[in-house]
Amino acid sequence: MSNPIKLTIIGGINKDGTKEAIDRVEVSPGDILGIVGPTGSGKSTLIDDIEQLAQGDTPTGRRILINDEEPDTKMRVDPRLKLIAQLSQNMHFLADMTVSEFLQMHARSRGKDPELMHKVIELANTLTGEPIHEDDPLTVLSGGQSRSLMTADIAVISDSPIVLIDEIENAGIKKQEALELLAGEGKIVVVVTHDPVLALMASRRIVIKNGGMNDIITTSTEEKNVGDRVSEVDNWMMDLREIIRRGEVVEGVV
């Protein structure tokens, strides 16, 4: 789907069967929506409801609308019509092919130029500290390389206008750049996170408690400023991590 879409989440019930405090959340292309809450509160369940385009037929009773309408049933069952791509911290490739073979195959299946693989690899290498090469077998890529490659693939080749991300802070990639890349391509980005940098990058964040959408917070200018300061510390930590990964010492870096 190439036309911009609007995603709407219609509230259902929490774990006690009580109506959710938030009735309706609308998300537009280029928006980053955070989902926060304690472990086990139901953040991933909300992601699952969106991924399944729930229509009151999941335990939460939520409904997902596309452009204010119930999506066609085919979108829920036909992979070729899926609107949603998902990135999780645990994904790995199982296909016995090289990076270039995979990307070219995916581009052809989407009716796009197979040479886009070069752009995908270039972008992926901006998100990971471990370079990815065209002739690398998919099965030997590290977790961080795999998720970097899929993030760039979603941005460049995939037509999916909605991207769901589950705790990308643990994915071993440059998380801020990954979110900026996807949102910059006009995707709707919904990210489950415990990370203050990512939570404050979002324009709004849904607070999940006891399985329900309990609140929605709009990120203020002051919070954005806090996020910028935390981001500087986070980038410094990442640089230190790379130095240690290369087997070097950090004396004199601080």
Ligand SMILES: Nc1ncnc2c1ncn2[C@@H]1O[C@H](COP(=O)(O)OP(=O)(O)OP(=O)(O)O)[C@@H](O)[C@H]1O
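Numbering follows the first chain given and starts at 1. Whichever C-alpha set is largest while still superposing within 1.5 Å between the two forms counts as the rigid core. This one's a predicted model, so the numbers in the text were calculated from it and none came from an experiment. First, how it differs from the form predicted together with the named molecule.
- With the core superposed, E20 shows a C-alpha displacement below 2 Å between the two forms.
- In the core-superposed comparison between the two forms, E185 has its Cα shifted by less than 2 Å.
- Note on conformational change between the two forms: the chain splits into two rigid parts whose relative rotation, smaller against larger from C-alpha fits, is 13 degrees.
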Given for the second form:
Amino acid sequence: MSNPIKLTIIGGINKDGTKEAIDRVEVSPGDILGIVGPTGSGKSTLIDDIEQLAQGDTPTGRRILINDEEPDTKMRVDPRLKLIAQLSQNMHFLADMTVSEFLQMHARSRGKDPELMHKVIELANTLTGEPIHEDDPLTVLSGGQSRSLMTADIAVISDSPIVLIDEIENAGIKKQEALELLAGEGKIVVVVTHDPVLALMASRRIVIKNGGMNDIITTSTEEKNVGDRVSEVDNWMMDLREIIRRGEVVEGVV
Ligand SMILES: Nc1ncnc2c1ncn2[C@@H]1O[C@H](COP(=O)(O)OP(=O)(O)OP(=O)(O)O)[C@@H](O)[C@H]1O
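Would you generate the structure of this protein in the form predicted together with the named molecule, following the form predicted on its own above?
All chains and molecules follow, beginning with the one already shown.
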């Protein structure tokens, strides 16, 4: 498991240069934090600030603290320290190798047991309806398979304690399970989304307006229950899509 850390976002300025309403957000290991807001409001910009460990040197003027301290320069520039992993909608593999070769290589590069690849594939297959096989070439994986594999890879092999997720609405994966898997590993998960399954799984969500963190909403029990129901429907849709894709007949599921 990665070393658990605490993440703090110190507020900066809105697009018009005024101070943003929320001036401090603290996130603990295992927390899921949502980011919502209209198109163009500044959601991805907040994700970018976290990714870059901004220190007042981006247009927002925000600062990111790790364990209550300004991260040292090494942490900001050395990719091997890999504090942060990212998952996004447009995720495809370009490497000409098989799933098992890739996972073994990744495990070795992180000083881990290459046999962990079995666990990654097994977990990835709980997140997608289209099974992934060890010998599949990476380039033939569908979008859903790629994202499932990356999610399981981040959970099992990567040490990154923070995972940033930007819009995985049409992911083709069991989204609730994917987030639970990552947060269950003690990672901090920050997710930009309007998808009720994801937004309502977060314990809190930051509302972005005019470039700034305008509000922060704590998810109520009622919202959590709604989220669980939506997730069931979502998984059901995914299963149905898979049955239809395989050319089978939908029966006995109502
Ligand atoms: N606090 C800020 N100060 C100055 N510019 C900002 C600020 N926040 C966002 N911007 C700028 O506003 C534009 C839109 O931001 P961004 O792409 O983050 O929005 P978004 O909410 O992710 O949009 P979408 O929903 O379309 O993905 C960008 O050009 C970004 O640089």
